[in-house]
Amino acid sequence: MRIEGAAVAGIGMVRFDRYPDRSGAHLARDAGLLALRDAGITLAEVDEAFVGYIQPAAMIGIKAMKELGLTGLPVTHIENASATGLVAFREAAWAVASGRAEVAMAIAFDKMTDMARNAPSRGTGRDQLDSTILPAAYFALWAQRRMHDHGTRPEHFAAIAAKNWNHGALNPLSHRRPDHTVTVEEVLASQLVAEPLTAMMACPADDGAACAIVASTDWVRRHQPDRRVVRPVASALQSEAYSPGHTFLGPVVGPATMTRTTALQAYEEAGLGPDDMDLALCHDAFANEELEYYELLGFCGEGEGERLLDAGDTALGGRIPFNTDGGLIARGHPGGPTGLAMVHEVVTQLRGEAGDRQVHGARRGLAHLVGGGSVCTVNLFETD
């Protein structure tokens, strides 16, 4: 889907962390108020809202919106597992681009700490095989497959994790902000989760909320004449298609072709390619994912991800910095709001407001997420 005539008017985010004494609705309220303030408006000026969360409860999105006010605006619940926040943003952008709304809100929240505490000891899947294998084991199997096929070493996965921990140290909204430079050796020495993956190669269970206000480009230029305008230019969303091994891979990891074809669709619709991107944010719940996505998103050829990593190309200062805010591994991954945290980072970078982690001259960015191994979304942004 090519998006025309829409721009990001405001962003807001509650730092991802553990909040045992705060409700999801209150986290959403705080993120929403930050985004409204950034846009310079009140809820009365929002025409439509899309609320994302994956918590297993009805109507909590409406409850969260009531914390912001009672204006009668239409509210729609969006849920697509880890991709929820980016899909909520896609719907808000499309509402504006279609002319249905002049100003729309995408807001998402979750308390993963509550869900983790109440989760069964085994994973939930679509058949008996799926339900006996936890997500960490799926990703570990994917990592083992790459090690077999390409000679990848655990040190490569550790280097990605260390990079993202160190990026997170520069982000005040990151859950994990180490007070020292994290090394490959430190990552490898952390507790083993599922060989070859260690605890520092995995995202934390945390809570949080994030919000983006989307408005027509004319509206943003009128109301924010002194700010660099950041526009979504394309959003591709696909569900999984059958491929060999699908029953085993699909429930969590998902077929690799899903990310490749989704990215190709987004590039084609935008008239851009991976060489046009200045930064990328991808799903890195486990470090080996990021290595795979270097290739699947088109930034290098198959089997060449390790060379891209070893050259420092995906770190800050490199050719195509990945997960500049720390990614899921450091910034955090509460579920629903993760995609909107990505939007927050891309907008911050393209506005030139990222401080010590600023990508010099950034004009275009990519945000990618998979949801439950069953959907994938790739979103492209640019600024003037």
The other form holds:
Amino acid sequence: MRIEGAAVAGIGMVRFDRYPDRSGAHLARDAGLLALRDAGITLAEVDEAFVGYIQPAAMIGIKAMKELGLTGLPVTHIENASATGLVAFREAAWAVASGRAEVAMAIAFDKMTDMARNAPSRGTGRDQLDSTILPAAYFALWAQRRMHDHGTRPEHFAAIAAKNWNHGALNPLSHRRPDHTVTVEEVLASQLVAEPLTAMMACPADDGAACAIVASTDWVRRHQPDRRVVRPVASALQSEAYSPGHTFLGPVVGPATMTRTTALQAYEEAGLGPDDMDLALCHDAFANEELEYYELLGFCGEGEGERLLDAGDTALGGRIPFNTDGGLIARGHPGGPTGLAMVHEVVTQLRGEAGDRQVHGARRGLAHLVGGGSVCTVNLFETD
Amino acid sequence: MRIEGAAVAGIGMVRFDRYPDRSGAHLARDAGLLALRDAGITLAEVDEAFVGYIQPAAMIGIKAMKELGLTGLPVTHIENASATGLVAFREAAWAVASGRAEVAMAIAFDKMTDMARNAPSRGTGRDQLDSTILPAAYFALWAQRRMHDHGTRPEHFAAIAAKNWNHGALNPLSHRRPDHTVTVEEVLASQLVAEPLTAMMACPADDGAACAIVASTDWVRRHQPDRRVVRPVASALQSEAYSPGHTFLGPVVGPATMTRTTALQAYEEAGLGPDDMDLALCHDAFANEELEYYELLGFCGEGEGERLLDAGDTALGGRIPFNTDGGLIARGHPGGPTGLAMVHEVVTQLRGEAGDRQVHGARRGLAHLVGGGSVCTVNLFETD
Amino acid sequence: MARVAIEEGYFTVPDDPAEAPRLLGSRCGACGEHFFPRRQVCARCLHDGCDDVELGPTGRLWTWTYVHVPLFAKKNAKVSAYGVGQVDLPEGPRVQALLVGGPDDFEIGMEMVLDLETLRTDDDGNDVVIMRFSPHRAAGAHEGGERP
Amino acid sequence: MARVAIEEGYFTVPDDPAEAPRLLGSRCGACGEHFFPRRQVCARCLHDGCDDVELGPTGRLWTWTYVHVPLFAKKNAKVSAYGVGQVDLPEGPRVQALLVGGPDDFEIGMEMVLDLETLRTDDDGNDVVIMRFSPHRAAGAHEGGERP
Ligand SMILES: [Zn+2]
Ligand SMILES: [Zn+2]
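Having seen the form predicted alone, can you show the form predicted together with another copy of the chain?
Below is the entire complex, every chain and molecule, led by the chain shown above.
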């Protein structure tokens, strides 16, 4: 169902990085204050909040919200693995679209560095039946199969990673901002993590927070008459549908094809298609994923991703630039906040405020994430 | 805002108890199958699911849902401390009311026995700055102050506990089903936990799962023509509003007065008042809470709770029976599922299917929970 | 031999053990409301800009309890009973904390004073301390008594 | 001296160490689809009533990788590299598991066979075992070869 009558009123994020001395609640507060300021309001004007985090904990969402104020607003913790931020945004957009809130906040924070440090010490990667496959290995399995099926070479994955590192250099809010042009050779020469993926093809472990405020379109037009209004028009969320070859045991994010059915649903709900998009953000926790999503999001046919990449179509300046902010690989992927960083980038682009990385004339954007378990979400935004 | 056009299509729960040999995912599956059977459908007919649990974990909600099938439906984890189950229900009701789903599921599971066993061993109750106040102590602070302000005696708290134990004896789905009439003396003679609260005034630690399926009222009338249709009409959710005397540090569920403002909002949204209610379920994790909520939910004036209790008005057969299923104290309080057990009881009562504990002619019911952090939710249901 | 707080940023640890510690709180630069613990955004008026202040060390007991089963519902309890309470500081904040004393030592409205308890010694030989409140022997215990 | 599974309900532990273990799976009573691990409700047709069956022990390698940094992004790695893969059982299920061998030992489409690795000894002196797949030396490794 198309989302009607909701628009983004404010965005804010704390640059993803390692913050050993700052609590998650304080990172959330700072992102929330930036978004409130961007919207021109205080928490008193917010009718409902959805707080996203992945870290295994209860009740800390509302504790984080208290750092922004105690206004009595409804607060609900939303979690959907790596898709958490976009799903919190979806809830906020629907709270507004359904009329139960005039202004709703989606806010997320996580400290991956804490989670890595506090992970069970027995997690040696091979002494638990249900944990033998780490995310890097899991996506490496995709990469190996793709190389087998389509003749894809590690150079293709490296080219995507290099592109996203170099996009990150143009984004002041990117975790990784290389001081030189990252090359395919450099990516390939970095530590081999799991055949054929290297460390520079993977997202970093970082901390961060991000926030987006959604309001009724009327509210946004009234309060922000001089700004281009960016509206979420579709938010499709799917879990895994059964198909032969489904794996049940071990960390999974579902078959790659989840992205195809979820994108189809989003396009249908919005009455739009891939050709209408001016930029796309996708779950590039590992570079080879982006190649799959070129096809699964409908930007080229099956097995044509490499050609799209080689033509430069998915780089800034190309036909459909992917991960203009650096993606998970450069901008970072703390967990819950990742999806809201995507909203931050799409809104910045559609407002025309993306500076050196501006996609000229961008009017429509897509944000996609997959999450362990497994879920997939595809969100479409447009401006007038 | 009043919830329009949503009705409960199915309910199911696994009796709360200790289940050392059953996983949370399997408990959830069993509750879900019962609710699906009660609704007369399979998972294929469900458009969206909200999974509630409190236990500190990510991604297990969707893994639990997979035990019911892999249909691709959107699945989102909702957490709001002890209020989790009702908040998952609220999301399901709004998914239907907003039109984005025709049929939505709220399902929750938790294993408190695991959480107690796995709690950090350093949790001695006094060697962490932010954890010095256990829930029993926190609510004992309320009880002590009430005794000071209103001359309430431990006998009052014991009378509420005894009532709820005895209600539990009439409920096949209650964890505690005493084989004799529990007396005030018996409750007072049990282990003193925190002045003035005794062990029998407190809920048990247990495991369980519960599920409720919401569908459009049209759908329910069409598919269940011979059954009384129970509709959620309001679901108010609030976090703590600042007031003098607010405590920020240590586990808190917010000032008791949160319940007053949340109830007022729910009544206003539904166009109903306390006099319209035929039964109420409230957060009686500790018996003294229920006494406070008599007043805060509007069933009597401030300081009049003891009189309401002494008159038997809040027992089965009285004017406004509270916790007809035994409440948290007897029926149990595994965490996430608790709110959905409340939905189970309200729906069973309003359908007229509560057997020995049936509130005669019950047409409207209230379900209330508070959650750490702090939040409060008040939900109103009615039938024709 | 030095004393260090169990967690930084909540209370002072005076060099002189005879000196009472103080709570580290905030005061809103706009409306003047006080908070404990520290916060940046005022919970009352939402002003972004609270100033650091020290609060206490005395206050009045709003409510208390005495915990006889410290790890209620957890089976491996090996700690003794203890008191907990909420203390209203003269500046406004209500503070939940451990109390020193037995169940017969507390009365609502009585004057309390902050002190520090040594929990253990850390690897550097420092005493790790936590804050708590004790009945203020010098002050009147009856409700409504004037604040010092 | 006995061997016990790291977790019950996933694979058999034959008394004879030379005998290959089998996977503990399910078969839908309605549509006949097979699953690993066991489940009650059919993931394909939603029928509530799957039957216990044993699956494998051989299968064909769908994809594989070799993990050089087992605790990637965690700093205290003290385990060696290892292979992981997905193996398609003749009955249908695709199983993710550890692989035995080095990075040069694997080829997509090759025949694999389930075996058990001893991880440690438990307090009762039993060997705790985990399942894994090895290249099936006796079988052809080329894709499209017939299943045994
Ligand atoms: Zn202020
Ligand atoms: Zn079947």
